[in-house]
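Only one chain is given next, in structure tokens, and it is the form predicted alone.
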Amino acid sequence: MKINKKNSLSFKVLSSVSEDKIKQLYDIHLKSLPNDIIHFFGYDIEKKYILGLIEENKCRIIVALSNKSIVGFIILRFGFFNIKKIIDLSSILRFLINSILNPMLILRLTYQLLKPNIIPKQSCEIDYFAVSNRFKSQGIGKKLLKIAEKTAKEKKFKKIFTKTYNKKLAYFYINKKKAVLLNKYKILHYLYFCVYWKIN
């Protein structure tokens, strides 16, 4: 389904994706954040992560394409999703590699395993959220987001949760979204901010 077009730029609701699309998914999602959990288990469970999702019709992925290509995107989850039961034993190993030059792994994995999320009822959740660098500071985030609210609506949900440890975007949620901030802990250096606000 086409959403607008404006210089170049288009932006789309995907309820199904290629191999190739997964791929650019991984390339922005890797490169604009790097220190997210999942990518230390390999790129073949963030495939399977997204194509699971998709299976259980558990998302919606929102794009932003230049050229054909996409250069922005928002994963937006309706329910819950057991990710364990896409973890295997090489992924395991690979994260526990990168765990021996990161440390810090081990112990952000354990508290968000321990720790989990409550999110509000009538609530649908922006999972990953990301812009290549290359176009970031021209209003695709923002118009990522309006898109994702108008989904959710469809959908019939009321609120939208999510939680980022970026904390310029969270005070975007916060301060332009009139977003609740329902929790915010550390795990080291990283300051995670959990937020949700109703839907006009």
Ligand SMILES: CC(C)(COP(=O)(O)OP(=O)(O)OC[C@H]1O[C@@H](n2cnc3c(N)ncnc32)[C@H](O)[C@@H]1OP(=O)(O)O)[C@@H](O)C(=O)NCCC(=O)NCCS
Contents of the next structure:
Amino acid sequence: MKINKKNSLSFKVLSSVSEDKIKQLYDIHLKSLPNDIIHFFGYDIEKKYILGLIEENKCRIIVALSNKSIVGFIILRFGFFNIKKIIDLSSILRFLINSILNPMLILRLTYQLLKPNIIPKQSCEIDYFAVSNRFKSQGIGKKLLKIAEKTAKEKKFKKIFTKTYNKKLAYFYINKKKAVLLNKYKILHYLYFCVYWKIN
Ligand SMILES: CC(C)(COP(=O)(O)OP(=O)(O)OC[C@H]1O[C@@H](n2cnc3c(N)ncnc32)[C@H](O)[C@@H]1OP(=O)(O)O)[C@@H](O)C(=O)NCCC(=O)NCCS
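Starting from the form predicted alone above, please write out the structure of the form predicted together with this ligand.
Okay, now the whole complex, with that chain kicking things off.
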């Protein structure tokens, strides 16, 4: 579904993705949020995660495109996805090797497993949200959020929940979206903000 087109920039809501598009999502995600835990399991796990969400009809992927290439995206997730289904031995080994190089990874993973997010009722979740460096701070994120809200509303959700360690963005949600700060916690030097806001 095409939503808008302006200066060769267009926005789309995808319910399926090609391998090439998954690679583009992965590259932007890795460059924008290199410390996200999922990267340390390897590309295949992120690919299986996205394909798993699509197969179970548990997400919409909202993308910003410039000349047919993805330059920003939001993965809007509907409900729980059991990540254990996609983790295999080679990805565990990869994670363990990465943990030898960076022992704090184990601590962060343990914390996240022991303290899962409590998501408010009638909420869907912004899972991943990233815009590639060259296109940041030009309003693409705001447009992606607007489309995410419209998509959530169409799916009958009343709220959007998200978790971020981008402080500037957390305050954008609180001040501009009138988001409620549910929880704030620190894992090592990462301060996480859990927020939700009502969709108008
Ligand atoms: C956060 C991000 C997705 C926003 O996309 P964007 O296109 O740059 O955003 P916009 O220009 O529409 O601005 C929206 C808000 O995002 C925040 N933002 C914008 N540029 C930012 C940057 N370079 N770094 C951090 N936050 C930024 C600001 O709060 C901004 O609102 P404001 O200008 O009213 O304060 C993008 O900057 C990014 O990929 N950052 C790194 C990854 C990240 O933190 N992802 C979100 C956490 S899961």
